[in-house]
Each structure stands twice: as C-alpha cells, then as structure tokens.
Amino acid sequence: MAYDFETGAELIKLCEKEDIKISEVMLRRETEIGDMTREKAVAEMRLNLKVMRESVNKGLTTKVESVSRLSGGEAMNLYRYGDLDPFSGHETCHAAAAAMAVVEVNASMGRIVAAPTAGASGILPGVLIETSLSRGWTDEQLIEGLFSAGAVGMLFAKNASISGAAAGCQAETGVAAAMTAAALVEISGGTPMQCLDAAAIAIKNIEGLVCDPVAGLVECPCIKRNGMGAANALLSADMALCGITSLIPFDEVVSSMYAVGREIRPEYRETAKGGLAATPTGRQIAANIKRMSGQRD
C-alpha cells in the first residue's frame, strides 16, 4: 500500500518523496487502509476534536469530583493561578490545567477521547485546545495536528507500547506528550523531521517512568502527570522548532523506551503494588476505598 508505514524513517521518506506533511500521509493512509473517504476521515477527527474541547471546558468550569473523591477541582485551581504570575508562564500553566481537566472528567466517568489512553487523555487536547486560543489556530489546523499526533501514536503502538501495564507510564503520558509535541511542531510550520525530533525529545525526558496508580485508580498520580506531560510537550516542541535535534533517532528512541519498559518490574506497571501505591498513605487510601465500596480482602 502506497501510504502505509511501519517506522519513523519510512514516514519521513513518504513525506519527503511527495513533499507533504505527516498529517497528510496519515490521512491518506486512513483512506487507503481504512476503506473510507477523505471527507469521512476528517469528519471523524472533527468529532474527536469536539469531544476533546467539551471535556476541556467541562473540567475547567465544573468541579467534576470522582466517586473516590481523590480528584476534582484541581484543574480549575491551576487554571486560575495561571492568570497570575506562574513560574511556568501563562500558556504553559493554562495548558497543564486543561490537560488535568480532561483526566478529572475521565475520573468522574465523563466522556473523553483516549489519546492514546484514558489515563493519558488530557495532554493532547489540553495543550492543543488551550494553545489554539492564544495562537489563533483554526479547527482545520487542529485537525491536521491530531492526524500528525495519530501517526506518532501509531508508531509507538506498532513498535513499542501505549500500555502502562506493558511498559509503565512512559508508554502512556510519555507517548501522549510525544504525540502532542509532534502536533505542535507541525501546526507551527515545522518539518516532518522536526516533528519526530520533538516526539523523541519528549520521550527521552521521562524514559523509565513507572505506572503506580494509588488504589488502582486513574487519578493519583495520573492527573498531575498529565499536567507535567503538557509542559514536557510544549518545551520539546520549542526545542525542535529552534533547531535542536534528537541525537538518538526517533525509531531508536521508541525501541529504547520499550526495552526499558519491559525491564520495569511488574509492581511498577499498573498493578498498584509498588511506587506511590505502596506508600503508607497510598495503602490507607486503597483500604478506605475498599471499605466505601463494601469490598472484602
């Protein structure tokens, strides 16, 4: 098939051969492999964008508490603080808050778009939607960014993992940050190679990050990690756009991430048996939630 690709190198080759962006390659691949029209593929991505925007707005305007009461309202607090004088800057602080807002909505059983997973669903929409407000990006530009992000996410899914249970949180919030960084670069006019450099930089920043959800819930530390992932994506995109490259090629970074992920002990891969989940407070929270739900050991 003309537009199928298995590696970052193959993706770049397609982009350079036809002088097109990553988003265009991905769109053509979807219409070729997915047996759908171009208009249908764009319409489905537009629907994803709509749901993403709704989840951002809901989490930033409503205190959406989870059943466990472990989360709810922190995104709103951070967003308001972003209007003051945050060390991270207004745009970064607001983007991080928007990312957290989506995962709070997810924890409250609200509707979100997995990007690439529910636990990492805040970074891509939070950053793109919040940044578009200050940059004046159109929905058409955001949709292109989402197709570009999808291409990067697919490469991780094919050649590594997007599962915390398989490779730790680096495979979830890490991949989400990489997808987002690539999308930011493309929308900003960067080259396909700069997109993959940004994605590689984002992963290298947190290679080896474990998945240790307290009480097995996608709330602590997941929500705050989405906020940090937003900052990671923004700075990784800035590095690539200013001409900084990844010394290790994208495909090798992907392989390295997966190799590290497979070496992470099982208790640090979404089992809630290690890390923060195994702290005295983490165990007490888990016990309290069990009592609330009437579970027995």
Second form
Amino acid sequence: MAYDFETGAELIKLCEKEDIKISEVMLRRETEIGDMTREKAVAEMRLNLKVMRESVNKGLTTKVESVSRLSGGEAMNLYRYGDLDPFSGHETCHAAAAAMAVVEVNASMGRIVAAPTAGASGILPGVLIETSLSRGWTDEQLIEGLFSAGAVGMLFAKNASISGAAAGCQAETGVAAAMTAAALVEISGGTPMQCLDAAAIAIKNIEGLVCDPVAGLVECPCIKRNGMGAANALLSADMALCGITSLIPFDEVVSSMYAVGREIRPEYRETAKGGLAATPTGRQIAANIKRMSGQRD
Amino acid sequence: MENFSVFDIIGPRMTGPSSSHTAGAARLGYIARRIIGAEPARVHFTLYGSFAETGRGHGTDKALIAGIMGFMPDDPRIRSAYKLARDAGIVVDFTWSEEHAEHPNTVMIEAEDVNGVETSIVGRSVGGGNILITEINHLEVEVTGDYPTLIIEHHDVPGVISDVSRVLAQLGVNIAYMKVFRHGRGDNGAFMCIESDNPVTPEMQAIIGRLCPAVHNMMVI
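Alright, leaving the form predicted alone aside, put up the form predicted in complex with the partner chain.
Every chain and every other molecule in the complex is listed next, the one we just looked at coming first.
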C-alpha cells in the first residue's frame, strides 16, 4: 500500500512527497484498502454529510426529547441566543449549538453519523456545517474536510483509542475536536503540519477528561461537552492557522493522551460509577430511569 | 479492526443513542430474524448485564423489536418499534434480568414464528455496533453476521467436514471462516458454522443435502 500510514509523521511525509493534502492521502488510501473506487468513497462520504446535515437541522428546528426525558431543546435555545450578542461570538455559539443539536437528536433515537462515536457525534458536523454557512464553503470542501478528519481520527484509533470505555471522554469528544480542528485548518488552506498542530492543541486542552455519564446515558454531560468541543476545535484551528505550533509533536501528544487514558480508573471510563454519575443527583436520576417502564412510544 | 477504513471513523450512520446498546441491539434483532427465517408471532427478550441496567434509557428494547421486524440499525422507525410491532400483530415482551451473564451486553431471544416453530437465540453486542450470536437452540455457535453464514447440523462421523467443504468449493463458495462444535463425544449432535464470501443459495443447500448424507439440517443467515 502506497498511501498507508501509522503515525502523524508518516502522514506528513506522504503529503509532502507528492504535495497533496491529508484528505487526498486518506482518499487514496481508502481505494487501496478495499474494493471501493474513488467515486464510490466520495459518494459514501457525501451520504454521511447528508445525514449529518439532517441531524443538525432536525436538532435546531424541532423540539426533540430523549427517551429518558433528560434532554432536548437546549441546542435550539442556544442557537437563537447566538443571534444576539454572545460572548463567544456568533459563529462559535452557533457551531456549539449545532454540535449539541446532533447529540440531542442522537439521544432522541434520531439518525446520526458516529464521528468518531455516537457520544461525540456532534462536534464534527456541528462545526463544519455551521462554519460552511458563514463562510460559503461548498459540499466538495466539506467532504474533503471529512476525509482529513477521518485521517486524524484513524491516527488516534490506531495509536491510542477512540472509546470512552478504554480511555475516557478525551478519546471521544477530545478526538472529535482534534479531527474537527484539522478539517477546519485544511479547508482554510493550512498546511498538513498545521492540521496536526491544531489537532494536538485540541487534545492537549482536554487531556485526562473522564467519561462519567449520568445513568450511563449519552446525555449528561455528553451533549454540553460536544458544545464545548466545538469551541475547542474552532480556537485550536485559529491558533494553528496564525502560526502557533504544538511544542509537543502530534504523535507524542497521542501517546501521552493514551497513557493518561489507561491511568484513568474504571469508575471514570463509561461505567457510570464515578464522577458526575456518582453524585447524589446523578444516582437519583439513574434510579428513576431504572424504574421507568420500557414501553413508551 | 486493524486496517481501519475512513468509514470506521466517520460512521456508521445509525439511529442513536448508543452504538452498543441501540445499533448493536438492532443488529442482534435483525440477525435473529434471519435465523428464525419466518415472520415472528411472539417474541420474548431477556436482557442481562448492562443491557438490563441501562437498556431502557438507550432504547435497547425498541432496537431489538425493530431488528426482529427486519429493520436495519439506521432505520428511523426504531423509535416507534412497539407500535409497529403491535400493528404487525407481533406480541413482544421483556424480562430485565438481574442474573449475571458472561458478557455485559447479552440478550436471549425466544421466538415463535407464524408457523408455530420455536427458536431460541443468545447474542451479545460487542461494541461499535458489532455483535456475536453465541447460541442457537441451546447449541453453542459463533455468528457475527458480517458474512453470509451457513450453519450445518450433522451426525458426528468422520469425513463430514471435508465432504461439505469440497461441495462448497465445487459450487464456487469461498469459505472465509469455519468453526465446528459438538456436544461431547459420540453422536450427540455436531455443528459447523461456515462464513463465506458469497451466499449459499437454496439450490446450493439442496446439493449439499444430496451429496453429504451425514448432514441433517441447514440454516442460512
């Protein structure tokens, strides 16, 4: 395989050798690993983009409610507030709302695209689709962004983890923010190295973040963490694009994130036994849900 | 999953909220439906471990019902599964067990189809929407549903395995994975689980039945 890579350094080398973008390496790699043609791979990603856009729109325009009735509607509220005078700025506030919208839709048993997981599925579509509206990016640009995000996500999957049960929330919303930051940089014309710098900066911001979902559900704190992850991605991309680099190289940041993840005790890795899940309120909510009848339409 | 595809990272497209508790559960139901092979009339689900603990909030019950009706894990109708099952005249009920199971996301599915044939299936959701069927009618199996699967029940006599694999080769079916199981020594029932690149058609099954006399039952998933 000419376009396979195990590390960020190898990925950069491939990009520089042929003067191509990360997304182009990832697309060429995809045609090498399976029987998918380039056209088929792009069409499949276009389908993912379509479902992503539907999930953003649904969460921002309808009052969704989760099965547990714990969540829904907050994304819509934040989006409207974003039209006023938010401290975080219109674009950031809207992107955060869109990220939350997807995870609210997910919790309501709506259709989403895992990116890289269901619990972190809001950050990538929320940020890309919202910024594309304010900046006039085309679907072709967004699809390229998704391929470059996929490359960064794959580096974490190969060298660390993208599972909250294995390495905490840093491996889910953290990785999603890193993927998104890299996509933003590539679409904005940054170099492959700047993409990985942005990804490294995003992960460094939340290194060690635990996975402590109340009642074991993908709602609290996951929905708001997707909103915060959107802001993390945007600012990390800005830092990289203005020329700020990561003092610790991307590959070493990935290793350290995984080393920290393995040190996180099992109570804080998706078992709902520690952190927010173990607070008096968290426990009460879990007890209420256990009593809930399963039969509700 | 060593050789990741970009679509393992950006994907799958699924109905939320959880890849293991919802998408995996829907897939378990879907594969169970294919094992049953006919329209189900009555289905009893027993949930264990984390499925029983957090399944209500994750819609695990709805996903299982949707799957048993033949819906795929990204079908938005999963949300209305109870109503759709009622409309289709399928009786479903659940036991949320507190008993220990070997794997945290385990379900036992006991189904009676419209012809009165009963099937019991045990499976687990192993993460990322992937599943493993571990028991069919109290017999140990290993079915992932990733490939077309042929399950063969046969007398435990020498030469059956080579007979079956020879016939499959002649039919142009390439075997991806194959496992054999039996219940102790002697002819107490033996099984083969064959996962192949291409599906085994009913015509092919008839040929296997004719050329391999020790085979007495076949199931295609």
